[in-house]
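A single chain comes next, written as structure tokens; it is the form predicted alone.
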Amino acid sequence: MATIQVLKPKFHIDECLEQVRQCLEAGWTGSGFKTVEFENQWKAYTGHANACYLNSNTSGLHLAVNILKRRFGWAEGDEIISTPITFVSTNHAIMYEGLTPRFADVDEYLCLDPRDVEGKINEKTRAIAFVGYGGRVGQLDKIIALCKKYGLRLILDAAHMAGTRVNGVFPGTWDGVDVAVYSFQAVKNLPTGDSGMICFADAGLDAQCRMVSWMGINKDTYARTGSEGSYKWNYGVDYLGFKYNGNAIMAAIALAQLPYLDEENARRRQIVAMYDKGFAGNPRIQVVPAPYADECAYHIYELIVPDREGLLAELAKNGIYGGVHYRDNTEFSMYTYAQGTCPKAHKVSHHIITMPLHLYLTDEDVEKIIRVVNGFVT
């Protein structure tokens, strides 16, 4: 019995490795040259201003939260309002910079509630970080309101979002948005084998972030080797940085698969659509909305079901594989101190199960999926 995954990335491998073969052809395989070029097309493609490519998402969080703490001078122990339902490195991003994480409940898109979120600002709130879960954009509009009546930044973990639209127009790119984090790791809509790309609205705090992202040094090697391959050998470090820039290769990747993103995204709410029919007249499953829907980029697809641990073993019996995104982070225990504090993503976070969702389903497989999942849940 064939298989079918939860999660599968789609490659087109000759246009990859046409990409790959110009890198090394040309000897170029560290920040630059495709990095470069990629950075460009992201530009053109959402609209942002400014992007800088990163070896990953995380990364991209960590810099988000370094940088504004260094711009606004924020100290340790001031907190950014964050989400309990989210990959664990969009909360470590705030604490790497000794920050606190204070969690706010989610709304029923699985993404931070506006009046939950209001009801935690108090007077060490520096920002607010939201994810847009599954690719939804949620009550971000709101979420920017509180931002700009409280005087508070706003990340955006735009992880799941390469792809989702509001009318035309990237939620990264909103005014009040003060920096965006995309993720391309290896099973994201568009895929590489890890990075990410980190947009700043500011210039100036850009124009920081590339010099903090490459160990603080004011010129990258790239940029210190001229057309006729002379080596400008003299720089300054002017920053404690890290070493999180992305390299040519992933970028080369990235720069193969960006053609296709709208095209597959189109195929991925195809998927949902037919999810969405095969569970609307069962009682037992709740579905995941998404505003926006028909421009949502819909990394993922879940359902809130009774007996979710039963429903992943009945999937795995018919060989299909369902997954969990996310436990709820105040469970782990550098958390802990706020259990209790999001009841609505606790009792979430026991019952949401992700389905598969990728390219690589016909048709066929989604009905056998819907199938087996309401023969379960009766």
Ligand SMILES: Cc1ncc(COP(=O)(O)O)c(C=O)c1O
Second form
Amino acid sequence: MATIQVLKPKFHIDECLEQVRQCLEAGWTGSGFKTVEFENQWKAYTGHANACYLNSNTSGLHLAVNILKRRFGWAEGDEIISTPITFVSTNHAIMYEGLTPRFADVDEYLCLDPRDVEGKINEKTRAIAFVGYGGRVGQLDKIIALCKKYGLRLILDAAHMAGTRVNGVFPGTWDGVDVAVYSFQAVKNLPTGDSGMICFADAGLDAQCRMVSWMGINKDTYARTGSEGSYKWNYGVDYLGFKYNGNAIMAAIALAQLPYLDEENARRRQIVAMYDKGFAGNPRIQVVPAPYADECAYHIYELIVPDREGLLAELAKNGIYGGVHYRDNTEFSMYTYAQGTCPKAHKVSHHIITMPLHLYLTDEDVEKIIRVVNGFVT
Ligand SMILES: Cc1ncc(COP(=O)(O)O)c(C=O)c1O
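Given the form predicted alone above, what does the protein look like in the form predicted in complex with the named molecule?
Now the full complex is given, and it begins with the chain already shown.
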């Protein structure tokens, strides 16, 4: 029996190999060359004014907190309001800088609920970290309004949002988003091996980010080798930076994949529409809606079901592998201090199941999955 995986990246192998070949022939696999080309293409594709290529989204989230902390004079113990329904990177990034995630509950899109967020703003709050869950924009507009009302910064964890638009515009470029961070990790909509992009609205913070993401050195190697080919060793180091820069091999793969992203996201939406229709008549299944669904770059497709563990087992019996995105982060020992503060997220975390969603799924696969799910959840 052929098995169906929950997530499976599709690589355009010949184009990827050709791009990687160019790196190897040029003898340049580090930062620069393809990374600069990809940054420029990403800016053209998304409309972001600035883009700095990194080795992951996690690094980018950490840099976002690190750089905003310095820029706005945040102190250890200050708080960033965040979601418990996310990959731990979102919340670890806050902790790396000695700040504390203050968890707020989720809405029907499983994104931060603006009403709960507003109730959790206090004198220590400095920012809100919003996750575009599964590619959804949720109520980001209302979260931005809260940031403006209370003088907070907004960090957009756009790990799932490669290609999501609202009326043709990337939400990460909206006025009020200080920084958006994308992921091009192995199974994301734009897969590489591991990499990410951080897009600051402010050009000065972008310039600082380039320096901080490369050990705090104030010129990158590519620039140092210069047109005359001499290695300019006489650089300055003004900042305790990190080795977070992206490399040319990953950028080469991203360059090969980017031209396909919109058509691939359109296919994801077709699969989602089939699922939505297939589950619409089942009163025991709750689908997670998306605002602006016809422009959402669905990364994952979730159902809320009474017996999640039973359904996972039943799917596996049929060669179908589901998943769970995500467990309520306040269940992890690091974050238990916030247990009980987000009851909706906590409940959902025990009933949520990720259905297969990727470009190798045929319509017949989707029909089979719908059949198995509806046969079990009765
Ligand atoms: C919501 C969310 N944030 C952050 C990350 C971290 O991304 P990366 O693996 O590129 O560091 C992920 C990856 O799974 C994610 O799903």
